[in-house]
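Starting off, we have a lone chain in the form predicted alone, written out as structure tokens.
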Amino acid sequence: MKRSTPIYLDYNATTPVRREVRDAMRPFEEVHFGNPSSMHAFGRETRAAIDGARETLAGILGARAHEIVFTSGGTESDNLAVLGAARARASGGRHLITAATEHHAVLHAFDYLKSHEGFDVTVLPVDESGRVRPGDLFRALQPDTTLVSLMTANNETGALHPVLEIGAALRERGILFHMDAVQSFGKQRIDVRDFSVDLLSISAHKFYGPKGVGALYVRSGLPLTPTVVGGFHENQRRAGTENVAAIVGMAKAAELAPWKQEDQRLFGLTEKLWNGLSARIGGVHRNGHPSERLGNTLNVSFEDCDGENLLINFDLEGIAVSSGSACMVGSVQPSHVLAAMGVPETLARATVRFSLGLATRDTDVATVIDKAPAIVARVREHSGKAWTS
């Protein structure tokens, strides 16, 4: 029996490269191959392409071109922001703040600074919807606090932190603010001036650009200790020959991002999906804020289910989704995000993240709603906990 066209609902993990992006990249993969640090004509034409991409991204972010540093992706951007800013400001204070639900690219960087370099790190709790309470953050500030790092939107639940309020308060106090916008850039309009942000991370493959390229906004005049050394590239903030084609592709993808209208469309689809699942399946729980979230993200736990079996069975039905758990060395660990939100471990281990994108249509959501009850029933039966409704 021929399987129908698979439905991809894992856009928070990665996105397909748009045709227009591939077309923009192709000349720099096939024809214009010069090293952008070379002084001859081949190098000058690729340097001009990088400069143009930098201007484009800066304009979209409300920044200046020299404030954009190109990196290998979101993880490096987060590492450079946290490690680079903390080390550069260490003489003025060694207290740092982040939140329990941040991406591991941020959390592990803070862990390293604490365990290897003697920094004092406060990890803020979140409320049951996964959002930081501004009051908790303000009470955690100390005279020697130099850096706060928060994501705009959580990659697992889509929950939005109140970063506008937090950024304005930190700017008044002279404390650096890093925003991990890897999951939100391309889905929501981001302007560094609105958020009073000092550092901001993005990654191209989250908004229909190529993998292996990202950027870090660094406010003009901000000292930053490089984490990659070996050359004078990127104004001595990140060594290494630039990936010209990928940088050009990232700028094109950012130009094409549909922003508000697409977020609103996908918000309607995820609401339809939740309403359909909750109406047809018993024992389902929504994780994250129902409205203060990315429009494309829905995180759901299914009672008496095994998360790995859920993913396998959805995949067998031609539906690609992900879990709230991370696979580590052959064992499935409960999501640190859901744990921080107070979700019981049994539910955290039975979670599916649906993340929608440009190609998602109403018919796709209808198909998932139609197939999900049988999938969940099969997983529950396999676990010996079959439901009756």
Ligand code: PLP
Second form
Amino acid sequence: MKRSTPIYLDYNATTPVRREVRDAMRPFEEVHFGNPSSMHAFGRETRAAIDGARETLAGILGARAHEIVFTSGGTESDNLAVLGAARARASGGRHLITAATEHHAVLHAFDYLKSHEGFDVTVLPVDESGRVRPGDLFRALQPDTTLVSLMTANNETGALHPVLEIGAALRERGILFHMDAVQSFGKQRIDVRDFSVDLLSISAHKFYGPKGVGALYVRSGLPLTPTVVGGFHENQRRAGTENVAAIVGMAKAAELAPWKQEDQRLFGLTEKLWNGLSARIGGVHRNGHPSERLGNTLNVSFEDCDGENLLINFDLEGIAVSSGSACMVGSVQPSHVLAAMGVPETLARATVRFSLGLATRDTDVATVIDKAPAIVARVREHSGKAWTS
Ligand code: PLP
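Starting from the form predicted alone above, please write out the structure of the form predicted in complex with the ligand.
Starting with the chain above, the whole complex follows.
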């Protein structure tokens, strides 16, 4: 019996590398292998490729080339932004602010600063749709606040923080603003000049580039204490021989990023998916903001289900989804994002994240809507709580 091709709906976990990106990378894996720090022709060749990639990325972000630092991905960019900026500014103040629904790459960096270095950290609550209320942030500001870190879009729910308004207010007060744009870069256009942002993280594997490479935008002149020390690479902000092929691939992926038009197409598809699921299955709840969100992300809780069981049963039917953040795989903890939004623990444990992408078609969504009622019924039966609707 021929099995149909599995449907991949986990684009927020990672994306496939585009063919054009692979083609751009290949010469730097096979032919141009010189160390970009070498003075000879082999090194000059790869140095030129890195410089070109830096120009390209900077252009897309509305930044200048020297404001881009290449890293090993979103986690390192977030760590460098939070640890690096807090430490460099410590003599001016030790109060820092973030939000409860941030990625662990940010939250754990703040935990570290608090528990090991005595910083004072405020973790803001979010509203029921997962967004920070600007009023809460403004009330939390202190005379010694030096840094605020917020994500542009949440990886589990797609909810967008009101970063425009927040960035402008922080700039007026001279407080640094870091945006974790790992989920939104490539899906929504980001020009650093529009956001009053000082530091901004991106990661190539979220926008059809290779894994293990990312970048941090660092506003010109901003002091940053490096987190990786060694040689004088990246203007002394991040030591280590650059991954040339991956950097070239990331720049190509950014050039090809689908941006707004695709976000709108996927917004339509996630609406269709939600309408289909909620019409056919009882006891379903949507988590996140219905409109202030990434178009590709739909987070749904199914009453009386076990999340892992749901995942396995979707997988058995050839549908790849996630229970929230991929970094939580193997952990039985319910999502910290849903907990912060006030979703009860039993529902949080019964949640599926559908994240759509470039290859997702109408027919894929129709297949999921078709198959989901039986999948959910099976999982509910297994939990001893059959539904009749
Ligand atoms: N920040 C956000 C919002 C993310 O979604 C992720 C990954 O899922 C990261 C940071 C970490 O990025 P990376 O996987 O490149 O380390």
